[in-house]
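Here you get one chain, nothing else, as structure tokens; it is the form predicted on its own.
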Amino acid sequence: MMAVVTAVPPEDTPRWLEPWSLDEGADRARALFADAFEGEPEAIASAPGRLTIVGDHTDYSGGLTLATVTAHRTFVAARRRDDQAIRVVATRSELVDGPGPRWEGALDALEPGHPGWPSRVAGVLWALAERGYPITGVDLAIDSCVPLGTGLGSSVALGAAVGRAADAVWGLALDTEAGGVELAEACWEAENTYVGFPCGRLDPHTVLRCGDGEAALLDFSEIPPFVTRYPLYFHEYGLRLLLIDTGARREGWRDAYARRSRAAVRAAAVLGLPSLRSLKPHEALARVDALEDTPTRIRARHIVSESMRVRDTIAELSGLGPAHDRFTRIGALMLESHRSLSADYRVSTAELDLAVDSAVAAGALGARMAGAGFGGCVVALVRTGALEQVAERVVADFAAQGYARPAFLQV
């Protein structure tokens, strides 16, 4: 038998991450749960990444964020049980906090303030059970390609898909409108209650709410937001959205995080407003620039111009003019965007700075950090044609810094 040679590609050259099918990752949920249960799984469920198009830190805020998901997808198989019992199964458990890749419990024992990656799937069934659902013990088998610590919510996807299976094994009816406003909210309740980290409700509307190919804006003025879908029409016009992984993280983001969000607060009551996204559009900047505290002042202008930037970028995706202007005028908001981020609201690392600039003297139209920030993913709007050659640059500059080689996706 001839041997199999997998070809490693040279250190200078792109690394790609491919994205698996939809029978790909089923099938290798259901292998992973044959092997670690016995059996076959009731039900398969899957959940994409997010990607934010424009409009990061705005969401604990009432503001306005554009977003759209990954085909990178999270999928779970799963079997319910007559018991009160849960056990898990995850691959690439060794590259985050927690117990290894097994972990079992009770659904009459969970606790907020659970350690480590079960947090994320015992927290999703904690909050449906506190909503009232009828569900049990369960049996979870869990893959997934979406890149960690990137920005791109291989977090929520997990919850999401872990939801879906919960709906799809109990009967829960969640599989409506209606149904994934309710399970993105018990995702936000599982993070912010169970795990005990305060972030806005971004990810897991996104997931939930944005289909394939569409693009949603997600007005955080209401809880739950109103969301509305536009078509993302990129790859009609020669366009992708190029990712970027930079691979760098920074230690301590979660309460760099925190910080941003109590300023944002901070900023709203030093103005007499419940929130930021109270202020009028045309007072809006020049309120905020008459704050005297420069931290809280510099967290608030991002917020309320970020806003703004979403704004204009829907009007470009929607308007009637020439499709080059438009699609270049959506790529300098892009980089108006990063260019907030990192010297107003300061999220950014020296990695993604590079990549951002790397990628627009490459012939990206633009490019933004992507996420919460403190390391992760740039997202660039980059033409079909020259994918290739803007990751190039991109990999010759990180080499150039003795940076390590990054990654790239494609949406």
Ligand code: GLA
Given for the second form:
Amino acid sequence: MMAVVTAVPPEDTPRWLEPWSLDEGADRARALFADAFEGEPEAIASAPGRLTIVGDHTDYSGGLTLATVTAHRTFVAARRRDDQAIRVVATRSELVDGPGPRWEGALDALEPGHPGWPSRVAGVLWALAERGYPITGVDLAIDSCVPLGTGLGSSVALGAAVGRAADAVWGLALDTEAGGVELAEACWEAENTYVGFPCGRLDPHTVLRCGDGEAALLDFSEIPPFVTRYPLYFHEYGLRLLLIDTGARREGWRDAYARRSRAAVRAAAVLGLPSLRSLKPHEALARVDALEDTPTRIRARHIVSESMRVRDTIAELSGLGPAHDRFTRIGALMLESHRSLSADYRVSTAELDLAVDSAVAAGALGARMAGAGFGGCVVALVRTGALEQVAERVVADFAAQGYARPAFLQV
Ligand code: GLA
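May I ask for the structure of the form predicted together with the named molecule now, the form predicted on its own having been displayed?
Zooming out: every chain and molecule, the one shown earlier first.
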């Protein structure tokens, strides 16, 4: 008999995390379902992760973000029940807090605040029931290739996929433009009220309202945010968004996130405004630079300047000038965004800074941390032909610093 040899890339070569195809993801969820609950699911739904191109830590201040979705998705197989029981089985439960791979509860007994990964599933069902949708018990099987803890919104991919599965089995008519808004708001409520993590609306409104190959401009001055979609045509011009998963996640990041969103509210209050977004663009920087308290001033400066970079990025994306110049400028804006998140907003880490610097040194047009920060992932704008060389340089620089080997994804 022939031995099966699994190719393990040597330590000094980049490790690429390939997404599953829609069929593969659906097959996996179906197989998990059959194994756990017997029989066939009624529906299989999925949702992607979220990738910020420019515009982080702006959503809770009424600012702007330009974001897209990952090819990596979370898949949910679902079947309605006649009673109130909720039975959930999930892979990768050993990597997150919670009761292990299986959880059971009851729809009419759900209470906000229960811990661990099941709260992300139960929270969305709870939020839909609270909004009056006629749902009952359900069996759910969940599998995912969205990397965990990378700042790519693995939690929202889970919640959104559960919401879409609920829509499919109960026919809630949420697969429309308005339905996407409604479901995103339900997911936001689930995260804020049920899970109990106060966060902005960026993640659910991207994941549920931005399509593959699109970039979504989210304007958080309105609730729910207003979304304008643009074609994301980097591929046509021989460019890719390279994601560098540093693998690092700092303990206590949620408290640090909450402190920053409180600082944003404080800065607006000191300026006598409902939110920092109320500042007029021509005076915004001068007014925040006049704030006396240094931490408040530098945090506010990031928030205000980041929305300006989003506007400038959109202008380049939709501009008519030579493509090379526009992409170079977008790369520079990404780099400015990173410097601001690192120096002013203080949400970067040594690993993220190194990934940005080595990607740019190896030829990336620009790079920045993506998401909440405190570890996680960097996104770099890279020519397709230079992907391998950029990844190799990052791996070598991480090894030289004694950091864990990073992993790579593409959009
Ligand atoms: C997390 C939050 C979002 C947003 C980002 C930073 O992903 O969930 O609401 O604030 O951080 O842009």
